[in-house]
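The chain that follows stands alone, in the form predicted alone, written as structure tokens.
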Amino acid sequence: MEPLTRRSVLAGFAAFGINSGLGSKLSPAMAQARGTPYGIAVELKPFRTDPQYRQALIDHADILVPMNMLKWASLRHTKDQFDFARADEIIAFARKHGKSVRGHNLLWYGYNPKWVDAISSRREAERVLVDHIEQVVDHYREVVPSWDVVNEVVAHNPLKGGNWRDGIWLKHLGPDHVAIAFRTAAKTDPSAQLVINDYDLANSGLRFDARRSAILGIVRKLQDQNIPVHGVGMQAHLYAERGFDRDGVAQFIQKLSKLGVNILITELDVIDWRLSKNTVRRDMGVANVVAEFLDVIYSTTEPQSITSWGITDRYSWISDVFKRKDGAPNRPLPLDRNYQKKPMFDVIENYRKAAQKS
């Protein structure tokens, strides 16, 4: 594939003026063309209550990802019972409308029910973890073809205290918790794509170098144990004020490729709290950040998918966690609060479609 550049993807904006969105000007035939599959993480409440939200999923997604409904606290209210009803609701909708599904996630240090914190021994922790993964993966065998098996197992800063994220699983199982999770998932559904998913893998700096190195180390160790790992999910919660490490990311992707491991972009949005209050300038700033990030990835490989962590500014975790000091509503996602396409949407579409043509 001939490398894409941020300049080539954004060049068309100037022709239409800063307010224009290229995606809205595509012909119906072009709009139906598909390149890199595009996924959307689905929140349950708006999925149930907002018809526009459901229509946006139908109109724009190739893949749906239950945002929270496959996490432990959603599935395991009690130790002895599994509640698949809410996740099944989203997955049934996906299948009805011809969408694929990704599972997020089988193991995480967070979002666990309180009874998990009461686990008191290695033996109990392993039994609970293995049983959970067997039950969940088997329930969705041949329905969910791709899983984030482990999520955020690398320490926020591996330069301080080592590579591993603290949590209940590390406490009782040590680093073996990752191998146990992957081995169990592979045994339960040998056909599933198994992914390690983590954040802060694209930026410049020693902490980011260390995080990429930690992921590579985990992948190699799993493979040395003949445990399959098929993909690395690069969460893309992008800070507009950070720069990307083009060479570092290229080397990271190339090393993974030599190991037979693919790249997925899994949680794309933009933390816009330090961008201009002016809506037009901010939307272009967000689009520029996304274009720079995608250019870093696509210059080395085409990712297997691009998934945004939501679809509309109306519903986003960033609005709760990264509130702007000027009080302006956050604008982190491809569609605005009225479900209109923004420049970010157009950038994603242009990269996806350009990759198809290459």
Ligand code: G3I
The other form holds:
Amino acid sequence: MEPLTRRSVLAGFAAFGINSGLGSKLSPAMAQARGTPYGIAVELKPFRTDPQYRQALIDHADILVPMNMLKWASLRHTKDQFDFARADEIIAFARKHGKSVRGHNLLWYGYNPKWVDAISSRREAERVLVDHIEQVVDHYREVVPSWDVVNEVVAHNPLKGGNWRDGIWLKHLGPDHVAIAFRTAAKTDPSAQLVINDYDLANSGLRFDARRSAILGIVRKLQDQNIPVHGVGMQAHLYAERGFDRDGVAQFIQKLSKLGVNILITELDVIDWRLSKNTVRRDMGVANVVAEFLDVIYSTTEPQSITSWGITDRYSWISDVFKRKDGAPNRPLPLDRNYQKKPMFDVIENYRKAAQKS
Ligand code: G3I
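Moving from the form predicted alone, what structure would you give for the form predicted in complex with the named molecule?
What follows is the whole complex; the chain from before opens it.
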């Protein structure tokens, strides 16, 4: 049996409304008709080939997020062209079925086309970056109300070598790349919600403290420059074996809230490589991790949305990157491989609905 902690078990019960104390901690003003909006990141391949996948998106999502098709490598095969067709396919489906859309992302150190590596000067980098953001945000002005403007700009470990993540944009533009990206997005669509998105923001330890302070520093700096930033996206790729920093996260959210910046959960899933092979116990373990995480968040605020990074265990990056030693298939998402709801699904649903009732 997996060593479930008392806290994680209690958090699991809390998710089912038992002695959660949840309602009293939520602001009634934040309650929404259908609870916290739920998003699903959509992979193109199953979207095109698996009818059950499309049906799950229709049945469960309020928001759809193209998982990869708005990234530079997908849109920018060459320097002179923009290939919007595949992202448009997902976004048209979202609109047809009454779903909102989030855009992921406008700047990242990763998943860039080869020609980007050949950029050789600050001037060229700025021109290419500004042009990209202008064209992409403008193309989706009427249909994408919320953007991950920058993705993973904080160093994996800011305690070693500073706050910034290495990459092409930092190399040529220095820390200004973040301000350039936000300023350009704001200018192109003044009504869009602009989000800074990053991972490893909820756990306990000095590296995580440093990551939270780096994000706060970036938000303050943008605001000092009168550049709008509306949200922090906590990716929430949750390692089942790590503990959350309840106080650290609460302070982080409160400080952001004082700056007028909201929290979004943007890429929720659970890295289950060290949990029991037994599927019943594993699914409970995964649900408990999610319950504990959502309890930490909802104890301080209702996030603006919760998006999971996929919907079914049939398709997940975790199966490629965090394979289990015992060879058992990973189970990181709300629905199993046969599209049946797992306890993780109910936990998310219960937190979302609890927010609605408060
Ligand atoms: O579509 C091709 C397929 O035709 C080909 O056969 C196959 C061979 O490798 O590759 C497929 O493309 C892959 C693509 O995902 C679609 O599945 C790429 O190789 C692969 O690199 C790409 O990975 C994505 C990764 O970001 C890089 O863009 C993952 O799906 C996606 O889940 C992951 O998402 C990131 C977020 O953007 C940021 N936060 C972390 C998160 C997980 O790594």
